[in-house]
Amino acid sequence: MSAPGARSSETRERILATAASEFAERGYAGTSIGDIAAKSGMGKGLVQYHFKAKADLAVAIVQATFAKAPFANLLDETVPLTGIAAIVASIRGVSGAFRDDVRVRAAVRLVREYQLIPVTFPTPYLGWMDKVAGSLREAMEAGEIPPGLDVEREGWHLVATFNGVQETSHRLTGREDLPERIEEMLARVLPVLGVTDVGKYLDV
């Protein structure tokens, strides 16, 4: 990459860590791209050559979260998990995300003001739900859960019962509870799934 091109990239990259940064502390309506430039050390002009409008910098960070890990269970793990142990391990990396990585923090807070930001954003979590059916669907064929398991049913009922817990705790810790509480919540629902070896994957 030449030098112009390279510090380009890295002013675009520094408008968008600024911008993550305020949507997740301030919400959609509560920021201006005037915010953003003070934020990030640079004038409003070069923000928006880079990004014309708010919208278009809620667009790329809510498409980057939701395209990358742990959403699309990529673990950077040396021998790839699958079955049981990708959900647990894919379902704790996005606690820790949540609670860690303030671009997520930012693309969920985002997606939940969806009806404030005049554009169509990707919808959230589909892609997750898919990757947990297929986890599911390995589990079975593994003999790690009884056979007859509605994958797809119960891949959106796992997603969205990760979506409640985490709501809950950033609404009442702001998040500091989210590991135990995601513990909590696979002790529960491992079980139902028919995971008889539960404490293989728990930390409590």
The other form holds:
Protein chains: 2
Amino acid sequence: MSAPGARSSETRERILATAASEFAERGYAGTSIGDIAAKSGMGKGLVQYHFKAKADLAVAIVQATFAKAPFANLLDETVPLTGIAAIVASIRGVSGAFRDDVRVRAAVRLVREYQLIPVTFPTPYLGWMDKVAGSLREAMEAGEIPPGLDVEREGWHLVATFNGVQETSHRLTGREDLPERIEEMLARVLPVLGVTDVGKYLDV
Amino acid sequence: MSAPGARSSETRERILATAASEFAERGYAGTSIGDIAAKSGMGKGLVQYHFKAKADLAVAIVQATFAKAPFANLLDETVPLTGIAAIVASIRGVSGAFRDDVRVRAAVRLVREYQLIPVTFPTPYLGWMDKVAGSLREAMEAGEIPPGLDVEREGWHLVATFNGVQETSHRLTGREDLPERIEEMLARVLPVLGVTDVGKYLDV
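For comparison with the form predicted on its own, kindly provide the form predicted in complex with another copy of the chain.
Once more the chain from above appears, this time first in line as the rest of the complex follows.
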């Protein structure tokens, strides 16, 4: 028999998993604590013992996904990539998470619906932009791209372009063509940065 | 005294103007027919004589904005631009409309909130992508860009990149930096298309 603490943390995880799938599917306005209780097969009282209000569930899901930097916990930090390889891996990693991880889809949808939700979410994008700018600095030092690039500005545009590709693929094909669109995006943005050996980084 | 038909159409326009500003500001879920009646200074009955339900107002605003092709009515068709100049003008025109036209902001927000609204909206993006692909074909024929470009694919990426720049600027600065970000975007995407004389098209 597990300790009461472990059991409580399992219950909490089960509630969060159900809530993520409801938020991802129906959005904040379309989801209720009652639905989450019914779908997770537990009483509403037990759900509310862990999360008093729907907004608390939204915050828990968003914070778990965007903990330190946005998506930081999605990237495999044990593979010590740097420079352009790190940027390419982070773009592919985030794109894969959008397709495969319901908590990421829930978090992104909740952050987009922030006007409906009575809590303050962390500002999206900034952490990832900062990480990309740091990798661009490494790439410059390693001679992968020419010197003199405004790394903050290029970081902004890489993240913004990813946002647009992700959202457009989501809206037009339910993200079915996202992996292909991401490779097309990389083939377009890497030369803009001055990467000369683009083929080295592409999945073709 | 104006004819009853003219007066009725003025009332309709006043309702739509108020509804657009409420939807743009508060979203679909945050707006009610009662609010719109109160803010436009008319009775709820008169509003409902013109628009039975909130969803009918949303449809009227979205259809007026995306009438033929998305944003077609925002572009000044009296200036007969073609090729790359037409693409640059349409990107700047749509970007300006996002900042300056509350009906466009309302329509875009409503289309983004489509999961909350019990009607079918026109699929976004496709009309504009098609228009951009046509302009790229003209640009190829005129020798502004090299032959052999996949114009549908490039049209997809131009619209997707615009979407990302617009949304990221919206989220981080309330679109304050959008004009500047759009010029930066053009400076990055035109060379990707093979435009050689990029400076000719940029506002610098």
